[in-house]
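The chain below stands alone and is given as structure tokens, in the form predicted on its own.
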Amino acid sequence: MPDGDHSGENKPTADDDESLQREFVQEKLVESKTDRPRMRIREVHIRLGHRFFSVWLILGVILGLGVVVVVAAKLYVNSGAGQGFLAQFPCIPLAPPVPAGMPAFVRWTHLLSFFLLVVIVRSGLQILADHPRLYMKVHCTPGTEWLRFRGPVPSDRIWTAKEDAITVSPLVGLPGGRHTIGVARHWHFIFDILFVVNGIVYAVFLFSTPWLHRLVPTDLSIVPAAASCAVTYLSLHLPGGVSGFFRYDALQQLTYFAVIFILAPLAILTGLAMSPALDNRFRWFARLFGNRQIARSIHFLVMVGFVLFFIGHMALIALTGFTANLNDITLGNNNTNLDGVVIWLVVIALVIAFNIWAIRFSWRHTRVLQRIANVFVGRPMDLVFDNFAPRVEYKRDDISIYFWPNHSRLPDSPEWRALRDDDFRSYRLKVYGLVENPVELSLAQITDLAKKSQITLHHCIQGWSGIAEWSGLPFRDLIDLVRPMREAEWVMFYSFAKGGKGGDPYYDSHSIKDLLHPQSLLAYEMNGERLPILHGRPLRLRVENQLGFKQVKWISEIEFVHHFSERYAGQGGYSEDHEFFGYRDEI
């Protein structure tokens, strides 16, 4: 275990980085070749009532209903009532005159959105695969999912959230494999930021040009006009007298408006609603969507919405004048030559090439990707979230009946087994480093100090959540006891458990600023009882503005340091060093 000054022996080196990266790649490739469940459409099940049904059955029912709707639409448009409705509400919205064709800002941001969304969707599916279950309640109790991508949780043994993850083909996910959520999140968040910037540029130009009237409805008559369009499309006919080069039909206008002004902002807001820093500071924010898990479900459905929109959008382009539409989208003209087709083929080829490169880059230069993300994602997160001290608490009735266990390995060293067998009476917490008063505290001494209880919401990086009551020593009191030196800015926490297959203990770091928050605890009780061994006895950390992997369990030692880069590979913790997580993930 760490002892004394490690600033020299644990300095990260280029060789250390390459070794850790090779270990990561080898381990993930081995996991991908095992018989772990893979993300396959036939494994998807939806819960209706108390039973789960295969998505194939649901899709079959939807297809059958679709046939019924098409037949009904055909009968309706050929009836007197249908003819009267179509004549009264033509499929053309009322709108001021708008210049024909797509302006340059629309064409460029449109192409860039396609590129960005491909990466966002692929990395999002990889993130989903680490906890392939979606819930309507914040408690994430197995069997209460409304959608799952693998079978039920085994009830005959302890089943961790990490075991529950599934493997994703690199044809589907970015980067593919299993337990590559750290890498996937880097791609996802970098491209989320680019998507937001692209959207802001689009909105600035849109609201300063007459093209705004192409998208924003100005009259309620668009609602029956859109219904007229829908009936026409469902009867397998195309509305007449409408050209996308000059104007959209009513249904197109409403759909494009919804995608740009509803789906895109909803994707951003529901993503933010999964942040422990926001949820545990502003409870009202997650309540905008019901709770964190509903926000996660909506986030997934928005992704599905984008994919379905793209499929429908491309189908409509093909059916209403393929070459002319592609020329409009790419060049802003209404010609029927193949220029636009060639440009789109080149764009698609470039997107495919980039994604192939991104997979290779993810495996070969993972540390470089992590460092880029730490600059362009981690630092902005610090600026946005650092001032949000967590303060939200829940009632006892809110406590989850099931709290997912999650760890790579339980402690198994002779030292820990001896402490466990002695009921931790001989346990001593070592606190040292850049402090004026290093101490070794027994559990009895820790419990004799100040005690605080709090009922808070736990956010796992994999996506699950749960509410529990934690009681223990406020970390602020430990700071007062050991009196950190002026140069101490970060605190390292070391566990009795190993981080993985190697010999290093699990470890992670927190800034002293976060540890001074009132909800930062060294917890020794959970839900009014002694902390279960499965959840970290004798001590575990609670820092409620951070994700679960930062909440170190089975704490053996605490070291005050100037910066986390002085220890091990220098990225902030075991998961950061070995699985390339962000050094602080407030979302």
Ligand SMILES: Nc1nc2c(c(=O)[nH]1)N[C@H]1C(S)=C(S)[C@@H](COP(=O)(O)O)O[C@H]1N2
The other form holds:
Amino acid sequence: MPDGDHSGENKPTADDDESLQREFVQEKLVESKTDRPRMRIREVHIRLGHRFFSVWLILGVILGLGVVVVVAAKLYVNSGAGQGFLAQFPCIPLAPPVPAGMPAFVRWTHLLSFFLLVVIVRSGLQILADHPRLYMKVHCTPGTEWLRFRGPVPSDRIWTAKEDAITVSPLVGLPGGRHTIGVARHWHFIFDILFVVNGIVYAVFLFSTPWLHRLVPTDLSIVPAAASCAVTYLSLHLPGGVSGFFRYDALQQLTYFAVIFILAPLAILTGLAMSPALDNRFRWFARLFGNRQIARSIHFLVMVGFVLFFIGHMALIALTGFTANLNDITLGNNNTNLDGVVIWLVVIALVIAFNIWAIRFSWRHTRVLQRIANVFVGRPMDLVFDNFAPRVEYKRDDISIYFWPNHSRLPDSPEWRALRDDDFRSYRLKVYGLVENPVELSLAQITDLAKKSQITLHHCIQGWSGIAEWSGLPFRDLIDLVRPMREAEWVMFYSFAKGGKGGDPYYDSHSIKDLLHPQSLLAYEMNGERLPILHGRPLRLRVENQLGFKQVKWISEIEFVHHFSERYAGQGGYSEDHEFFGYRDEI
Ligand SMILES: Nc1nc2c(c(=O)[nH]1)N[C@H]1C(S)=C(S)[C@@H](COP(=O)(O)O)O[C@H]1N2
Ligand SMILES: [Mo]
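Could you please show the structure of the form predicted together with the ligand, as a counterpart to the form predicted on its own just displayed?
All chains and molecules follow, beginning with the one already shown.
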């Protein structure tokens, strides 16, 4: 461990956790709520061609078009052609009869998915705020984003992705307040898993009951029938002769079907497509949606789809018999008493109470939340890590012209400055710990060992990505040189740079298994040139199944240990200890 560190000597135990937690939460509070701009609708801009337009303008145009469509629909339904069409194709689907009323499995999974989606959407918005730009190209060059939630990237100074993060109000984001992607991801992933389980339970019931026929279209005639419903709704009328208690109308059926069987699976798949463990391992997965940024954009649009569906759904429920509809979805009957309304209000109150509790829990018991996520999300991730699995490589033409820099601190110690001024001639990489042959290597000695180059995709936890060529020493050659002892299973990487406002250096850990992969490099070149200072000179890591925060820059020392929990607060790295990032951060 580097000199000057004291937290490692008093290695915390589980008992100290309470005090540690308080200490770290306090440290996080140092980044005050005023440090960063907040996500505001008036800052949202959409790019069309070379220009960015305010989202208010775009919404105004959409509203104008909406009025035109309604007028057109009204003219059409009053015309002879329109009357004929509506008579020929009633808004009712041709479907075998199914029992009336909502069965219990629909009522329960429906309410649960509402609860789960509220948490997923809120934590998702908090994650989005950490890189508030959406792109179509994998390179994320500033100015090429199609949607942004804050102004342009400043071009007169170095602007890191960390500086670009904004905050969201606790009314919108979970936990809200400050930028805290680690905490938001824990909520997001734990609830994603619950959402998937809920979806599987629902699907199993659906496919084993006649309810299937009420939802899954089996006859193409549903298309003109749904068009007939659409024209009716757009002319601001309700189609007659249908009641959701007995059967859905054709448009309703198609919409529910699309939300459940298109929107929800798309949300899951586009979420997975942002993971380096998956899309640097399987080339086909990386290409499923084109690239990571398209997947991220679709993931966002799916969220917008869910929110718009929710608004339309609630509006139609209110318009087509509020009390009967709510009795149907909560109790399975179509009485018009207030029982359903009361249950519905109680559910909403519980969801709000849960979210208030979750915000408090996030700040008071962050370590506990991190532990829960590690057990339910991080540990299963070990199963997807295969150290000898291929990692996708790209072509020279794919290299990004812009690569976001990311860190909160550049190295600025006198030691570092002396090395830089002497062009790293006196730099010695110290490799020690549980090894039979500890070494101190100069840069010349390192470059004299084996050298490997690779063109790979970098995945930052905040959302951006970039492709670069990295050249350096394959880590397994260093492993051969230092000969780890049998107990050694993890390797700590310490940086010359501090991690944040506190005194600790930036550090992170990797398993020897991951480091044995031929693409795990100690890189000293980027895109064929000497590694720029901004990107980690003299040495930085590349471990291609992992997120960006694991790629320590400005490496000063490397220590072989039995387990990462023996160092600092024991979570594996600076971001894990201080920002509560998860084990294998759920990638
Ligand atoms: N020493 C140090 N290394 C670091 C960081 C840091 O803050 N300090 N940030 C990490 C993060 S979050 C990312 S995404 C990558 C970014 O690498 P780049 O600046 O070369 O793009 O560096 C990683 N390595
Ligand atoms: Mo990152």
